[in-house]
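The chain below stands alone and is given in structure tokens; this is the form predicted on its own.
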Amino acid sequence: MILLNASEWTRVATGILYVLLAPLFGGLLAGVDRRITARMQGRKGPPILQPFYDVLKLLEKRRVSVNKLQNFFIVLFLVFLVFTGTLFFSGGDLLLFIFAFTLAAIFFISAAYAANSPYSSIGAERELLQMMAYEPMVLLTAVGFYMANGSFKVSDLVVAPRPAILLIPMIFLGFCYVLTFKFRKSPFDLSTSHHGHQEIVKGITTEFSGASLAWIEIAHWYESTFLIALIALFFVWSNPLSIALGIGVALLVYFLEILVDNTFARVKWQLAIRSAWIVAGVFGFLNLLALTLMRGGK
């Protein structure tokens, strides 16, 4: 029988709470997003709970798919996103977190390719381009956390003697920049968007309907939840009150993402990749170089 100490039980409980509550938080976040977007566009907007109504309606519809393989990949996409968030909230390793996060995206792309549709294939290709754009900055973020507090483990980072933002502020700005890709917002919503104002044919999710599309939406709710938590991690340290600070800053960043989404038009994929790599090179590497020089001077 494996005995767990109090700290380990806390991490297990936190992971379980993420599995149960992340869809609720993510769905509410999507509802608030729609309402704020509507107000910015001079509309009243749907109810806050509209995303839940949409998903329930999709679950009731008949599933129409080209082949069973695409549905299998969607299930894996959802499973690995749940695993990624659970790993993060249970205090796991950031490198393993990034690996699982990337693998989930690959399953999503594979599902689009399996549909054998020109529209979904183009969406999948654009999704691959987005991955090429944001992955370098995500990896540099993990390295930055390690150099700031000497560990890749989330459980160690949340009890660090100082918040990571004090040592890696440029990495934080770079990470916020590439979050526009992950939240699927303009100007970097290349493959699809959570709003219907971009295009009639909805990119990578064109060939999905019914329950499959519902699982994709739920997966995005899980994704949004742990991305918000990852933003908050920059501001969390051993002081318990820092958790509230981190959540407040994370929600402010999300509001700024909504503002950017409603301010800028979509750019071409060449500019998206070029700008993301420039940000990773300037903000990421310069911040790591500064940390290295600080360590070398001691």
Contents of the next structure:
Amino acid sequence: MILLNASEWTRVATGILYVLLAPLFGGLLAGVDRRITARMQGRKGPPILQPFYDVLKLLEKRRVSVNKLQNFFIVLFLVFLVFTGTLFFSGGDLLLFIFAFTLAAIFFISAAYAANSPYSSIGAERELLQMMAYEPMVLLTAVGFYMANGSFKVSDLVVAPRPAILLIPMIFLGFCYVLTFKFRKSPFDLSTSHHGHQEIVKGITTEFSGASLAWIEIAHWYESTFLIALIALFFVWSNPLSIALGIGVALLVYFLEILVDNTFARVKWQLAIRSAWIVAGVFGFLNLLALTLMRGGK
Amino acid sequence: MDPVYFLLLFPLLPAVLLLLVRNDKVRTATVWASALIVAAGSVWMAIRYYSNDFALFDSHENVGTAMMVLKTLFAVAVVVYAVRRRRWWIVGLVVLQEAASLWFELAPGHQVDVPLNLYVDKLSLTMVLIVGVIGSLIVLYSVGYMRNYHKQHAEIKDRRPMFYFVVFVFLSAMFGLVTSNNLQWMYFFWEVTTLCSFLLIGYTGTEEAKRNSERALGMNLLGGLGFVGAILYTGLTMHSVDLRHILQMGLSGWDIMIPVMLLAFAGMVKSAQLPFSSWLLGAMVAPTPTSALLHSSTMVKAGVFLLLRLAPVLSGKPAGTMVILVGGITFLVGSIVSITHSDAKKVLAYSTVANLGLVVACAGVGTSEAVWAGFLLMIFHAVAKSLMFLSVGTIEHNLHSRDIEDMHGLLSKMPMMAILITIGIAGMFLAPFGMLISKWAAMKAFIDSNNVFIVLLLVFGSSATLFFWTKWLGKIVAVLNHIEPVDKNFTVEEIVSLVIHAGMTSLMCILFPVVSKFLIEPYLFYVFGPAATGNIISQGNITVMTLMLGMVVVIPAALYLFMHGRKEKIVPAYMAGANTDDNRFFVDAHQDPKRMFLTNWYMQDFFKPELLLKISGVVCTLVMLTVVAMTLGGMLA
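Now that you have shown the form predicted on its own, what about the form predicted together with the partner chain?
Now the complete complex, all chains and molecules, led by this one.
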């Protein structure tokens, strides 16, 4: 039998809560997103619960696919994405969290490659390009947290003496920039599109239907939940009330993402990667340099 | 006989034997037996010397003289060759080096303390294991591979006796190199490896092979010149060529920056850092086992081995800064350039250059944490890269191409090779596999030593790494219809070697804490004292990674069982209505069926690899020159 102390029990509990509740939160977020987007476009929009109705319907459909391997990878994608989020919510190591996230994303990309279809392949290639574009900033964010508060562990960071945002404001801005990739919003929604009648059809998800598409949707709900939590982490310190502050700011950031999504056209991949790398190089580096100097430097 | 001498001398026996034998059966049996004996010998040595922090050995005086004679003979041979080929710069380098080292050895009055010649500690033991185990597996693989190779390339002269002779001499020289304490001995072995690589690269005898082998020779001779310079300096000013002693004096405040810089230079050339990467790229013309040998267990590892030895005296010094910058830039540039190539061996070569860059940077940082990361990276890289090269070699024999684009649908064409190469690729960059663990540790070491700029190079380089490995993986997992698997053209040797490699690559993710505990940490403790770091990856994270590894293995297996018999409607891929019967063709504008093919992105116009290499080569050269100027200036002032 494994004996755990109180704080470890808390971590196990938050991990389990994440697994159970994240789809609910993520689904609601998607519903609200669609509603706000519709309003911005002068439409009324679907009911808030529409994403859930969609997924339930997808789950009932007949299994249709190009080959079996692609669905195999999708299940792995979902499992590892849930694992990634659980790592975060159970207070795990930020870097390991990023690596697990990468692994999950690679299963998703492999699924699209496995389909061996023109549209899903171009989607996969673009998704990969997006990963290459945002990965430096995401890694630098973890480095920033470590240099600011002395630990990679989420469980240490949530009880830090001061919120990380005070020390890594530029990294926060850079991180928000690459979040647009992660939330699959314009101008960086190169790998997939919300509407099937564009040049890449549905890009990376072209060949998925029925249950597989439902799994992808659910995986994205898990994903947006931990991304929101990651934004909130910048504002959290030992004061428990700060969690509410963090979530508030995170939702505000999400609203801004929706606004950007609706006001920008998709950019070319060259601009996407160039700008993301420049942002990471400039914002990330300057902030880390400042932290080094504060630490006493070399 | 002591295992050290055994490992040094034994490989020479099969070397000579294989030079004389022409019968393929005898040759195969000899290689099997010798590979086993060498591998077992290296394990024996590791066990025998495990309990000592370090051990020193003496040898007969005449050995040094014999080496000098041999070295002179080699020099004469190379000069004759270079004159015939009118490669005057090679002639110049050899003459310069040989004159300097002969003068040093012969001229009376250089009262150099004769040190104990051999030195064994945990770092040498690890290298012995890498050379012994990985090296033997590669040699074993080469038996089957070379047989196929000559079947497929009738135009190339069968020079296998020479090949095996050189390979076994190479192994012997590597054992000597990693156990030398006397710098003159190390230099001798260093030059033997240079010569061996020259002979192996030129194997096919084509003009391209000759040119590339000469480039490798020339560049490494330049590095060797640095080595001679270091020996002259320490010999004349410190009256010592005892590496251990010199490093200790450096740590206790002696100014040894000049020899350290020269040795670091030799190490960087050998491990193909910019601007000297081109020799390793050129080495691709050789048969695949040669590439695997040069890239994973021997030649280039000699360079990083020396740099890791120097790490404590590099730390915080200008020479250290030089090594960090060159390594870091090489990592970033090597990773980006890998994106732009579709030739599998080129991609592997650039990724080798990049990964070595990371080890080099770790050595330059020189803190206990950084050496831990570099040490582990060196081990992981040796195993995984060897697996990759050998897999590519076998795939090439079956597909008659080593272009990654031709590996499209490998999972349908050659399921077994696809799985092996997937393990290799995962091992190179994915959690929870090895290389990622060491990159992680390297990142932490760079942050903790306040090297923010290198952190930046590391995160960008890693992202590029992610791109080119994953797109390769994507090619492999694409599912093709109407393809019969062709897993057939393998020899026993290839399969045995590949499967052991794959097993080691996977097992290393679980076993790295053991490696850390029993090899790396004792070494660090010995070198850095009580300040040495333990395993950088915490126990909690190791548990999580073990769990991930379990998931990566178990879930696919379970899913396979679950999904295997499930009914699913299989439909053609979406092609905007232009489908024909299946996914192989689509209807073109003339209503004719046209074969569909999908290619990866190489983005050459975006990354401009030639320009990038040129610029970074210049930058690295400037870094080196600046540091040299600073050191010399500091000495004059």
